[in-house]
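Presented below, as structure tokens, is a lone chain in the form predicted alone.
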Amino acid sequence: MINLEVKNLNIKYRTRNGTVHAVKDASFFVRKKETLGIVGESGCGKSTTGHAVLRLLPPNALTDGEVVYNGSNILKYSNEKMRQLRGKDISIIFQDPMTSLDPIMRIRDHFFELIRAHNPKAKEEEMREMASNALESVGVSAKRLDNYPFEFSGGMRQRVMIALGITLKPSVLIADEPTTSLDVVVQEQIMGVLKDLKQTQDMSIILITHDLGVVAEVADSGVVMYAGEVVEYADVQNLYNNPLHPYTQLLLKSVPNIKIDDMELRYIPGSLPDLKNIPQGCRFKDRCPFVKDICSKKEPPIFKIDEREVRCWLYDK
């Protein structure tokens, strides 16, 4: 059962040197208890994607397309009605935590604001329980509720930040690249936690990350975006087994691999596109290693193959 379904979304940002194309038609979906990855390079419009959802986008922004929750278009819903959804339905871990949490306010002072902000009428003892709740699922101890942000370490602040996101139970939690930052040791702790929530919790996981490893460990199926546009969409298997888009090609190679002999780095050669400044043809084609005439010519559409979509000339039949 689909529990969230994005349908071409398109984002726009209105800025003084001209209009930056951050995402075009952008269409995937997230089912109950699957975790979905979206990955790609820096700046290719993921997190932007998962901020639209939530409609948390500067005020220079424009938005088409649909956000499907329950039935209803939440790109819609008025300023009220997205407050109220808000942490309650559909939450969000930033990708900071030491910029996202307060530095004058005790944790606990976070998830009282938070639950007041849906139930006006709670009252302390109460909400000290949810609180301690939602740390303990995590693996914090109950007893630091009374700490502020600096006394925690970068792990244990993405810990209260994944508290935080879980509190009043959402259907579907977007982790905007959770383990940024962290060493390797911690993000795998962290990655252990949200596939134990996405368990115990019922809900759905939207997953953003450069990270193709983590997507690999903990999502279902998976959304490569390249210059705003998702070039690949698949089940994760078939992703990293046999991925189809030269691009997801190229950055399944520019990760290193202990388990092959051949540890050389790689990467890939040149750089995105001007996104104000969009070039004729497909946006890959400056660094793609297949390109062919009709690439500089006309812009791929998605193609479906079996259960896949890729946006790519190679499987034009």
Ligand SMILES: Nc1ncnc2c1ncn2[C@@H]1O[C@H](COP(=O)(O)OP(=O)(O)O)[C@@H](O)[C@H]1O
Contents of the next structure:
Amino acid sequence: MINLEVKNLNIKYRTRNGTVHAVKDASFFVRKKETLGIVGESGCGKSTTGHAVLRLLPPNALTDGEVVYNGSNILKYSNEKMRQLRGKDISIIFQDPMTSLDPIMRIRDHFFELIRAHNPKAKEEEMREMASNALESVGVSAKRLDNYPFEFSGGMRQRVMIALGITLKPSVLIADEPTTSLDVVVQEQIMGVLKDLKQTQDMSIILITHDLGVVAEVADSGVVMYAGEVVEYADVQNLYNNPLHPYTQLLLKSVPNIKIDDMELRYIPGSLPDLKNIPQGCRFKDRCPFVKDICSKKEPPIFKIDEREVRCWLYDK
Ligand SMILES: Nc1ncnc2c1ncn2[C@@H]1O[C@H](COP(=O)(O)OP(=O)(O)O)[C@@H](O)[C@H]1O
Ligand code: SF4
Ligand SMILES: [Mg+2]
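Switch from the form predicted alone to the form predicted together with the named molecule and print that structure.
What follows is the whole complex; the chain from before opens it.
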């Protein structure tokens, strides 16, 4: 059963130097209790997409399209209705756990503030119980509720952020690069926390990451974004074992394998096109090993192959 669906999402940022078309015609959904990965290099429009779902974009962003949750398009909700939905139905955790916690507030007060914002009459005892449960479910002892953020390591802070994200038992959790600022060992631990939550909580997760390996590890399906567009959309086994889009294939090759000696990160040669001035044809054409004539003339549409989607002329029948 579909829990949240994004339909034909378009986002443009107005800037002094022109309009950045950050997301173009993106569509995907996440089912109840499933994890959807959104993957792509930096600047592909992943965070813009995730933040748009909760209407957290800055004022220079123009959003068009639909985000359907519980049968209605929440992009049309009033600000007050949206405020009630955030944290309670859909919550988000960000990349940097260092800046997301207030250094002068005890951990418990972060929880209390969140709970009171949705239930002003909540009693302290009840709030402690909710906070303790959330903390314990991410592997942090409830004893630490009275600590300050500086008393926690980066990985522990990210656990606290995840606990805050699930305190009100949301139906969808959006995690925007939750492990990017952490070291490799701690990254693995946080991925473990997300995997556990998937088993124990009745919740869908939208996991945003630049690492296709992470998607393969925890997600059920994946959306690959390139230069603001969804270029491939498939279940995770197919995406990982049989990627169709040339970009997905290259992304897969660039997944660092920590088990082998070679710790150097591999990158895809070339760079993203300028999103203020998008060239004609396929957005990936300058970096694609399979580029053909039509690629520089016409933008490829999405081709459907079985249950999968791919935006590439190679799949035109
Ligand atoms: N507030 C903003 N104003 C103008 N452009 C922005 C803003 N935020 C992001 N962008 C641009 O939108 C594009 C997509 O950014 P983003 O969604 O952050 O990508 P990702 O999360 O995949 O790294 C990038 O070209 C970025 O420079
Ligand atoms: S449409 Fe052409 S340039 Fe674009 S990814 Fe496919 S083959 Fe490569
Ligand atoms: Mg981002």
